[in-house]
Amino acid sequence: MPENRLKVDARGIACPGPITELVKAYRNAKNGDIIEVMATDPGFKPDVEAWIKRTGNQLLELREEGGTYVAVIKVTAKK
């Protein structure tokens, strides 16, 4: 079964907005889904790393592209 890919555009939103948007997407996701979050707030990078550690989901990629942080997360910890 192909994974569902959820895209979250949180560019231009100040902290804690990007993580809040990620959590909203996560609530609607299932194990195996991919959530891709784009954010411009530099605080998003440490926030998403902390969220991954706390929730046990899988961070596939975290990169910066011209001032935009892109996090690609695989949902693995839904109960």
Given for the second form:
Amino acid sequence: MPENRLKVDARGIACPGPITELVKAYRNAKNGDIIEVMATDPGFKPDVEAWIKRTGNQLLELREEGGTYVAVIKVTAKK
Amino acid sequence: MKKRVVVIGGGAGGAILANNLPLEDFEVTVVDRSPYHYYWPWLLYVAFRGSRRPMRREIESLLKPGINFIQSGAQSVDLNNRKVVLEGGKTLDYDYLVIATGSRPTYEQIGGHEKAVEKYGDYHSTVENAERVWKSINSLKQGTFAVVVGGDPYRCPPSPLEGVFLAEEFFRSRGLRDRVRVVFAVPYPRPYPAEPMNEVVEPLLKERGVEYITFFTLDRIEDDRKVAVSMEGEELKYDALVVIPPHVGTDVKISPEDVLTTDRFIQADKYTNNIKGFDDAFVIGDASAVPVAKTGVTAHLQAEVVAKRLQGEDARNSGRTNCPFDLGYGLGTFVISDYRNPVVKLPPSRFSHMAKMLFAATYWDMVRYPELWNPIFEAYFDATEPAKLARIYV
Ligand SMILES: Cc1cc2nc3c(=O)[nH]c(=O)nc-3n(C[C@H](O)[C@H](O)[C@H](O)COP(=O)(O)OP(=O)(O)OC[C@H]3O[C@@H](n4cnc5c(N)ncnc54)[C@H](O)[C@@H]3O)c2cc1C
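Next up, the form predicted in complex with its partner chain. The previous block was the form predicted alone.
Expanding to the full complex; the earlier chain stays at the top.
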């Protein structure tokens, strides 16, 4: 099956927070899919890192561009 | 000539918007599938306190005389040709359209979800399901009571933890706290997703002995084994379980379709609520995809902004949230933030709890008589601006 690339724009979300948008995309993804999340909330970076560590999915890239964080994640941990 | 405004949905956002329009200038028609407007926050007290207080009123009784009400579902909207088609085929033309159809739980994303709701209930759908939760907690004399956040988005970000706090209080008041474990599972890194508010609530969970599991993305419920299973295969054993259902947006067919997100929320300008690409159509409240929490307060503030814009004023949303948060034992807080300021770390107090109950008590009046309540709310929102509070509660 071809991999999907899911783009998630979570810029400007303070409450409940951009991590909720990542989780939503993850729910609908399958192993092999790529999720790309954009966020402005400063808490996003440590949250993504912790999420990757605990769920065992793969972080391909986490960069900051002019106040926007972009995380590129490969879904690998689904059972 | 009066401008024709069609409002789809007579809930919090739709009814407040309609009542804020001067009828000398506008011919206002509200369309709702249901004859009733529900005060949804009360589901929490039906579920965890066994409240029997009526939580709905007839929409017609909440609208000012002179506003037309049509009880019918809206089937489709054609934004380019300014037409709304109702179930049954009637067509409405408009000069301005406001979509305020809210959001609804979906039980299709999680395996075994529907069956679990039939058995244990939930408090984000119907009064009947909230009554089932009350039955479930009353029949649980020992074992594990689990509240699991099933997916995003859902109405009212504090509501999962409010259920947890009230359940803990319930079991303690029944003298069962040493026999009933209360467990809370979330897909996030911490119990409350926004960090500053988490700093307020996490210590309370610890203090009250509520266990919590983070990074738990619910995949399915296997009720024959009484386990909830995460997407990574982690298992949570329960004896009774309440899942916060993920919500989806509108069931109205909208053309052009590209204004909708994949989960059917309507994309709009976050400052003006204009539906993407249309200056004569708006979406307010839970139905919108703007980056702000799905709460009645938001719907209310957006309704006021759109009412002003329809009257030619350049009003804009600040993205303000003001979600009351019941922490149990008569304590409360509020989740306050806006587009420019992160969530304030507002400490628990009896006063905040009282303010929550005061909002509930004045709700129907507030919907019906905006001319009386708008100035009071304006003063309140002004005094509690996140930028101001942040200087006090660091
Ligand atoms: C447990 C719980 C606790 C909450 N606590 C709080 C709180 O403390 N504070 C707070 O501010 N908010 C709270 N909320 C959230 C609040 O209830 C909602 O955000 C608010 O009701 C949103 O208003 P709305 O007008 O967007 O949608 P709704 O009030 O849901 O109204 C939508 C209306 O549209 C109608 N409709 C839908 N589809 C159609 C169609 N196709 N055709 C015609 N009509 C249609 C529906 O019948 C409904 O009447 C809570 C919610 C829950 C579930």
